[in-house]
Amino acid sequence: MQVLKFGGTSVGSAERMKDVARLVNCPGKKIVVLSAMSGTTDHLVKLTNALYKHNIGEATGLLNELEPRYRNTVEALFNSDEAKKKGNDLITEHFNLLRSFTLDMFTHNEEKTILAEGELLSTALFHYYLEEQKVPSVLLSALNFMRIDENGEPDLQYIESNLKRELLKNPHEQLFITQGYICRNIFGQIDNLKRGGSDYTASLIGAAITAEEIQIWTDIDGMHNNDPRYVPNTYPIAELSFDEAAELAYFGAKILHPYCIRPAKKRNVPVRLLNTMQPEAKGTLISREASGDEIKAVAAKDHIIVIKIKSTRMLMAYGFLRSVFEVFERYKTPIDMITTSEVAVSLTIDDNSHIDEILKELETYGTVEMEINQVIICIVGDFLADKHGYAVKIFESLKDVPIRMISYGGSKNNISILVSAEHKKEALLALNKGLFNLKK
């Protein structure tokens, strides 16, 4: 069985949904994971913000703006009056639910229910379209098998047992449709895997059933060697190892959710990145096998904060770094990069949710400085163990770019460099010229 995930742009209109239907209507057993139609989740986030502010007029306006898009999609997607009525009845039901939240107190739990509506709508409309086209399929509710634990982490054992139970209800069916992103929490309430979580859903499903392959279909033909928004003439990478892909996803390659690789790697399920608009393109295959000793790609992670703690207490002391790290642990704030000297430690984070509390606690250990608007440039490949020359190429490429920090040797797949945001494009272009043009 294969798992195929289609993102918001892939199901962003009636025509796109029809394209996806053609792609999945082929021999072989498969589970299709769909995101919400592009722009829907952003719209629903605005709706929840308006409801939190008790701005009922704004909330009503947002719903009145979003509903016609779905009505128009129904009109363009279906042929028969019967199918159009069924689609419109679905829209009425879901938007009546959304409007009901403007009539009463609004809570955090209700926010998660609202944010789930996009995926519930896209999967139901797609299932109805397959039904009209006489393509047999089963609509599985992700809320029946996707669950996170008390720490907000997916419960793979629960997912595995409950998904297999759902599939056994229809043992002879070949095509199953389900929602990405949404799940239940440990209390049974509707929750989610956070933004971009549809990739994560597909990977978790693929791991749960030990799929032949997980396919992530987007609007780009695989993971590129550099950021095409800043660098011209980038190209898709044919093959990556799990570790290489994980580094790129975590450090800014937007095509893939940062956590997507972990479940696939755990069960050794290959992941293939494909383009819905160019289905004939080979894309990128991610697997356990490394594909050569070379620099594969460059990615950039924005909105980085640098924190520097300087204290003479570090000198010849043990336990100091542990105390510093425990501050970040208490506030569940991951650290990306770290460098130390005899009396100072500099580190980076990308989550400012608890920055005031963190800085206040760190000030008990020494003088604290903070800088914002930094960028981590990540160079990824299988090139650090017993290899010569790669570091020279990287730093020679960046000779005219001011470098703030360097992380080298923590992973055999990654060299990370910190620059200020104003030098991001310059650094990406310089690396592209210095690293990839050398291959030509």
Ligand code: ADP
Second form
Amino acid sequence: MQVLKFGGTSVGSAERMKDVARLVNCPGKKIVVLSAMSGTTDHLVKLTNALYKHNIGEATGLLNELEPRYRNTVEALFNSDEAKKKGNDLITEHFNLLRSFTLDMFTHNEEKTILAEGELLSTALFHYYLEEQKVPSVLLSALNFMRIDENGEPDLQYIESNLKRELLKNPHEQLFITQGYICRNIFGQIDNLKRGGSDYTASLIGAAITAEEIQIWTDIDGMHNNDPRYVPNTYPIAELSFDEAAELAYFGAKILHPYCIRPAKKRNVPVRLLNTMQPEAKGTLISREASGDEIKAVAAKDHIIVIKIKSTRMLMAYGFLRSVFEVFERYKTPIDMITTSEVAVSLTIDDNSHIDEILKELETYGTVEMEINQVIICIVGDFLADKHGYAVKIFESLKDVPIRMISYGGSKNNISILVSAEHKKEALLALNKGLFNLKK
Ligand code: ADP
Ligand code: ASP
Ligand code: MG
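Would you mind generating the form predicted together with ligand ADP now that we have the form predicted alone?
Next comes the full complex, and the chain you just saw is listed first.
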């Protein structure tokens, strides 16, 4: 069995959906995971923000903008009047639900319910299209098997047993369609796997059924060596190891959700990144084995906060770091980079949800300084301890960029550098020139 995930652009219009239907209509058992049509989730986020502000005028305006896009998609997607009616009834039902939230108090649960609408719409429309084309398929509701635990982490055991039960209801079917991104939480309420979460859904499903392969179909021909949104002349990387891909995803390569490699790695299921607009392109294969090109790629993670704590020397040196880390642990806030000196420690976080409490507690251990708007530039490759010369190459490339922190040696796959946001593009361009200029 294979898992194929199609992102927002890949299902962004009736034409695109028809392309996807052609791609999945071939022999072999598969689960197809779809995102919302491109722009929809952003639009729904704006809607929830308006509803939190009780700005009913803005909310209504946003819904009035979104609905015609779906009506037009129905018009272009289906041939028969009967199928068009079925599609339009679906849109009416979903937009009635979305409009019902403008009438009452707005809560966190309602926000999650609204954010789930994009994937529910795209999968139902796609399923109706396959039905009209006489391609047999089964629509599985991700809400019946995808679940996060009390820490917001996917519960792989639950997912595995519930997904298998759902699949066994149709043992002879070849093609299953389901929603990316959406899930239920520990209380059974609708929730999600955070923005870009459809990749994570695909990987969790692939791991749950130990699929032959997980394919992530998107709008670019694989993982590039640098961020194509900032740097010209990037190129796709043919092969990456799970660890290399996981580092790139975690440190900002938007093509993959930050955690989506973990489940695939756990069950050793290869992940292939492919381009819907160019299906014949080789893409990127992510697997346990990967060819050992020395420096493979660069990525950048935005919105980083750096915190510097200078010990008041009230604590012995060995107690200081533990006390500092415990503060972050209490607030479930992961630390990405860390550098230390005898009396001070600098570290970075990207989750600012408990920043005020964290700073207050840290002040009991020393003087605390914080700076926002920082960026981690992560260089990924095979940096085994016995290899040398990489650091020189990297710092030579970055000689004109002010560097705030450096992390080298923490992992054999990653060298991280902290710069302020204003120097991000310059750093990415400089690294492209210095590290990859010979390959094109
Ligand atoms: P989807 O909607 O299919 O999930 P995304 O927009 O989430 O697609 O991810 C694909 C985009 O990721 C590409 O269009 C590209 O701009 C961006 N991207 C950022 N870094 C990289 C990278 N290193 N390699 C490839 N794409 C990248
Ligand atoms: N639709 C969701 C988002 O835009 C999930 C995804 O596309 O992966 O974040
Ligand atoms: Mg994505």
